[in-house]
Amino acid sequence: MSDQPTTTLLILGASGDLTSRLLLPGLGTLLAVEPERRVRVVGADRSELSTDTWHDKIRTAMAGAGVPDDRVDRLLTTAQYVRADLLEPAQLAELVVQVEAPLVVYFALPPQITVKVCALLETMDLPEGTRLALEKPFGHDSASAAELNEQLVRVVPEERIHRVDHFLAVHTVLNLIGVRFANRILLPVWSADHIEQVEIVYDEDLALEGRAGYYDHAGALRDMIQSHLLQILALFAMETPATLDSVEVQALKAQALRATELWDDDPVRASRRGRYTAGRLGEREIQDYVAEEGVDPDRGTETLAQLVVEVRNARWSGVPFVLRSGKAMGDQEKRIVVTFRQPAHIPTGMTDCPQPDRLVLELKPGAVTLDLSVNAEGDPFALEQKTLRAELGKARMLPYGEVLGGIFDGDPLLSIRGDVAEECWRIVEPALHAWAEGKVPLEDYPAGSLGPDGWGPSPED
């Protein structure tokens, strides 16, 4: 790697909370696990930075990375601030100029501004090779999702777009490749003939902490059941890829959320929205979510989600996938959940399995467990529940280092292809058009309660 030429990442919106909280310490664990790798990185936005400030922001993400203070000083050398007003031609065009290929154009920008300053990109000559990477949403429905991603080719190629989702690099979902792909045992058995129910949860025991303006105007649905949990989806029921390479797979995910619809096409009954009020996390006191500063009541937004869906192919059809996501939840609860269909038949002088077998894989924590129905103690004729238990190792950066990796390489593997980002919006629209319609009731739920009374993971019969 050492002989590879030195990449520039340009982050268009540097000043803001994205730069200093996540891409630089992702950043800086990256080139802990990868010192040879040669980056530059250049700042720039609309505030004034001093070239110090900078640096100092750059070193703090580095040593809390473990970067040696010689690597450091070494990308210092090169990292710069620049103050410009992006979306004005010239500064920007001035701005381009001064980069060098191999360039990676990183927006840390709000959505509508970064649609602005692409089309300000199209009219000008970008160092050849460029990469374009953007942070969700992509778009606010397929409609302008279709939009954005024809602006977007207008720039640059499909294949040098990286949609970012941190989520694909997490390295417990990465571990889903190895469960279903690498493991003789479950193989076989990863279809609606033995799996009864598949849930995918992430809920959180924050409430809104300060995050108004984005929260409020997406809410948990757009959030994070459009965008992060479908992507988890894709990569559980997709087919078995041939090789790694991105292609194959993000082929192979579009067209698992191709077969993806709502449950029995409802979207009343396959959805469902609450609200938290207030109520108690921990030691803390939360207020009611409408008295939240920045929070619009009217605006009638919803801080847990839940989507049923089927992925309407040989292998999967008539299985419920449940979506779920909250915020100010007493449980924090973040896994897929596989629920094992019951056995055909239980030898006649045995109880019954006591409840299904199933598989946890736990987002956060990294563990996999497996329930099984084993002879009870004491009585081999009985059945109890026995769980096997087993540690993932930890990650070896952060999931923002994993995606920078994969941008500078050039590799779109952990990367969001612009067909699928339609998918998801097209999959989530019905329900979306439903809520908006009142036609499915906003529900209250006491933060730090597990959500309102009678939720449950099924559809309703």
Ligand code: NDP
Second form
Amino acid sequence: MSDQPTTTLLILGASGDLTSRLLLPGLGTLLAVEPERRVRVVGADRSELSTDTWHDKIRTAMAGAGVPDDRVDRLLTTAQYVRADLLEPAQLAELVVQVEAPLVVYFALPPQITVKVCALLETMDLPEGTRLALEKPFGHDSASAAELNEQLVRVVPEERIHRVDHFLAVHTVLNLIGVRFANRILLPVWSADHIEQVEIVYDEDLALEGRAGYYDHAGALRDMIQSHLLQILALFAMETPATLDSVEVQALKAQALRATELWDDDPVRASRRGRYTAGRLGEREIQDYVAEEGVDPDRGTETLAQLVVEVRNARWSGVPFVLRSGKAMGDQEKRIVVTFRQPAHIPTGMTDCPQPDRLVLELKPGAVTLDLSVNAEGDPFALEQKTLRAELGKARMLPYGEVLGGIFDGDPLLSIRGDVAEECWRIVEPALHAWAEGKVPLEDYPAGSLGPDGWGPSPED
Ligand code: NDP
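Can you switch from the form predicted on its own and show the form predicted together with the named molecule instead?
Okay, now the whole complex, with that chain kicking things off.
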């Protein structure tokens, strides 16, 4: 790696939250694992920062990343900060001529600014081989996502555009690939023939935490389901890849998502939404969502969303995939629950109806559990359920470290392809329209509860 050229990471929006909270710590963990990787960090933002302050920012963000002090020092010898209003063509052009190939331009900017900066970059000469890294949201519906895609490929070709969804780099999500494709006992049962239902749940005990400026315009469906949870579904449902080559895996993910539709094509029955009211999360008093600073109650933003979808292909037709994510939830469930069908016949004479077998992939912290029916204690002809459990090892680096490593190497395995970004909007749009038309009630649930009464995972509930 030491004979590789130095990659310049140009962070646009270097004073923002993403840069200091996720990007720089992620880079720190990448450098901790790969100290010989050659990177130069150039930050640009409109606020005035001295070089010393920029260096302090980097050092602080990387504290705890496990990167040796001398490696941070080496990074700081070339780390530079440029004050620039990136919407001013002359200032952007001046910035672009300062940076050399290989170059990664990371848009850590508000999405509407990213679009405008891209429009300016179309008119400028970027160094040969420049890659772009973008953060969600990729548009706000399928039409705007398509428009953004058309704009981006006027700057660089698709294979050099990295749409980042850091969930794809979470080791417990990537564990799906190993669990699915490396286990003889699971490979043959991974289909509608054997699986009754799949739940992909990401409930958080965090409330709004001062993020109304972003969240009140997004809500749980756009923030979590349209992006992260559909990516998990794609990894879960895709056909078997022969290799982990990005071209192959991205095509298989796209194929699964193209087959995905709301259950029964009925957005009213296939979707639910809720919003938390005042309550308690552990020791913390949580105020009503609509009383939070910056929230506009008239937007009707949901803090809990559920969609039931079907992957309409030979492998999965007829299996409900329940996707749910909420804030201020009493139970921090973050997991994929696979419920298997009951056996065709249980020997007559066994007593007690067994529960279905269940495989649970816990996403945080990582674990795999398998619930199996076994003969009950004290009665060899009765059944009871027991759980086998394996904890997953720790990740080698933070998800943003994996993301950046892939981008630096020009490997889009962990990135979202342009058509997939559009596809994910296409899947959720009927629900968003039904909600905008008031066809699905916005239910209340107290913060710290398990959600509104009567929410069930089955589309028949
Ligand atoms: P912030 O608002 O915290 O940061 C954006 C930065 O860009 C600010 O420092 C802002 O400056 C600067 N900026 C805005 N306009 C210009 C301009 N014309 N010229 C130069 N600098 C400018 O946003 P985040 O860091 O939270 O988010 C960045 C992106 O990452 C967004 O697309 C977001 O959706 C995405 N994202 C964020 C996550 C997070 O946890 N923060 C998680 C996942 C994705 P100023 O403060 O002066 O406006």
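If you superpose the two forms and keep the largest set of C-alpha atoms that fall within 1.5 Å, you have the rigid core. Positions refer to the first chain, counted from 1. Everything quoted here is computed from the prediction, not taken from an experiment.
Enquirer: Quick check: residue 41 between the two forms - does its CA shift reach 2 Å or more after fitting the rigid core?
Expert: No; that C-alpha moves by less than 2 Å between the two forms.
Enquirer: Taking the rigid core as the reference frame, tell me whether residue 436 has a CA displacement of 2 angstroms or more between the two forms.
Expert: It does not reach a 2 Å shift.
Enquirer: I want to check residue 61: does it shift between the two forms by 2 Å or more at the Cα, with the core superposed?
Expert: The answer is yes; the displacement is at least 2 Å.
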